[in-house]
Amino acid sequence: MIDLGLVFARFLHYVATTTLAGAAFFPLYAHAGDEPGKLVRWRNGLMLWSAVLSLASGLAWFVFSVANMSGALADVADPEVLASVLRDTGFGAVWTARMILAVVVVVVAAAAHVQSPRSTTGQDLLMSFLAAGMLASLAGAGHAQIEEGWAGVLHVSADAAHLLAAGAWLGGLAPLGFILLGYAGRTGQDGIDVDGVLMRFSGMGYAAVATLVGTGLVNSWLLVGSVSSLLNSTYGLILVAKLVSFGGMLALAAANRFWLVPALVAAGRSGAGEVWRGKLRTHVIGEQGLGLLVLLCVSVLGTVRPAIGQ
């Protein structure tokens, strides 16, 4: 029960924080000019609900982590147990800071949601900074804390970069999917250049994938160590499942970039792009589904002993 609750809380938290980061980062690279009001309103709503879910799931993660450390859910109500976790563990210190940050993010997101439907550069940068902090700080509460010295610094840095790249790509699929579902034509309603957004998202995707691969290799070296450990441990087999899902995302992204987007641009000039746009929407939904499997694998991996040394 405790282990299942911890995995579920971790999964919800990863989904919320990656969505929050992806939605916050999106206008910084996707729009050549001002972001249309309809998209601003939808994106602000998405960020608010993601921030609320991030806070709630973060608290649930803490509760089940305390129960996991003490051995019983009832111990979560014991002030001495709570004080011990908060005061004497690295997880407690990191999680206290993260939950304070989560409250700040909820307040800022709520303020943005009720204000003008037009976004500003300052507002976008502030939300991006806060969302990046929420996501990257997860590196301070996982297996990256195993090492000490330079190896610890390397692992935390690689893990933080890995999380940010995942947030930009996987989280960015949500506003991208909204644009593909809600806007028709080569230049959609409210002046969105759909083709331009797609090309800029692909450009961001190159950087995100390169970062994910590079930092993933570093993390695997530190947590797995060898092919034998990869194939003969529970941790390694779950990691393989994650890599297969990630490979499927890469295949769909490559098909989008080199087949569907060029075909959509060409068809758009002749006014016959809806068929290609439908195929692209299907691929984006497929990427999102595989991305959720990746996050589920990550949620389980955090509760399993690393393969190295086994």
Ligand code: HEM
Second form
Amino acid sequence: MIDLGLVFARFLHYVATTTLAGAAFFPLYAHAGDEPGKLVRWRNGLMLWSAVLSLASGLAWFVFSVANMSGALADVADPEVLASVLRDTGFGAVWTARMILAVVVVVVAAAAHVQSPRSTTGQDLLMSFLAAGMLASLAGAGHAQIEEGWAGVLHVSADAAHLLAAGAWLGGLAPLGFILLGYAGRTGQDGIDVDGVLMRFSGMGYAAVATLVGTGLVNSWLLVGSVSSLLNSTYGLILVAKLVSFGGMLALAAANRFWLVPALVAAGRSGAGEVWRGKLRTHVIGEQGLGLLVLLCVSVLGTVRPAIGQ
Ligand code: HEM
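Next up, the form predicted in complex with the ligand in place of the form predicted alone?
Let's see the whole complex now, leading with the same chain.
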């Protein structure tokens, strides 16, 4: 029961913090000009909900972690147990800071939502900075904390970059999906350049995938260490399931970039455009589904003993 609760709280927290970061980063690279009001309103709503879910799931993650450490869920109500986790563990200190940040993010997201559809570059940068802090600070807890010295610095930095790249790609799929759903027209409707957004998203995707693979290999080297540990441990097999899901996402993203988007651009304003846009929508939803599977694997991985040395 405690393990299941912890995995579920972790899953919701990864979904919420990656969505928040991806939605916050989106206007920084996706639009050549101003972001249309309809999209600002929708994106601010998404960020507010993700911020609220980040706070709620973060508190649940803390509760199940305390229960995991003490051995019983009832102990969470014991002030002494709570005080010792908050005072005497690195996790307690990091989580206190993260939950304070989560409250700040909810307040800033609510203020931005009230001001919709107006948004400024300053607002977008502030929200991106706070959302990046929420996501990257996860590297301060969990398996990235195993090593000391230089190996510790390498692991925490690689893990923080891994998390930010995961947020940019997975979280960015939400506003991209909305644009493909919300904007039947093309360039000029509501001032949005759908083809341009698709090309710029692909550009960001290259950087995110390269970062995920590079930092993922660092994580794997430090937590798995060998192919035999990868194939002969529970941790290793869950990581393999994650990599298979990642492979599926990569295949869909490559099909988008080298087949569907060029076909969409070539179709121009002809009716055929709608057919290619439909296929693109399906692929984006497919990428999101596989992305949730990746986050589910990660939610379990963090509760399993790493494969290194097994
Ligand atoms: C879509 C692609 C990917 C996404 C969204 C993703 C996401 C994540 C997330 C959210 C974490 C948790 C980090 C933390 O809480 O500290 C993580 C950890 C990890 N990732 Fe990835 N990742 C991706 C691709 C990869 C790849 C390609 C590799 C290997 C080459 C990899 C290997 C790992 C490892 C070993 C961990 C540590 C898990 C742990 O023990 O906590 N990931 N990943």
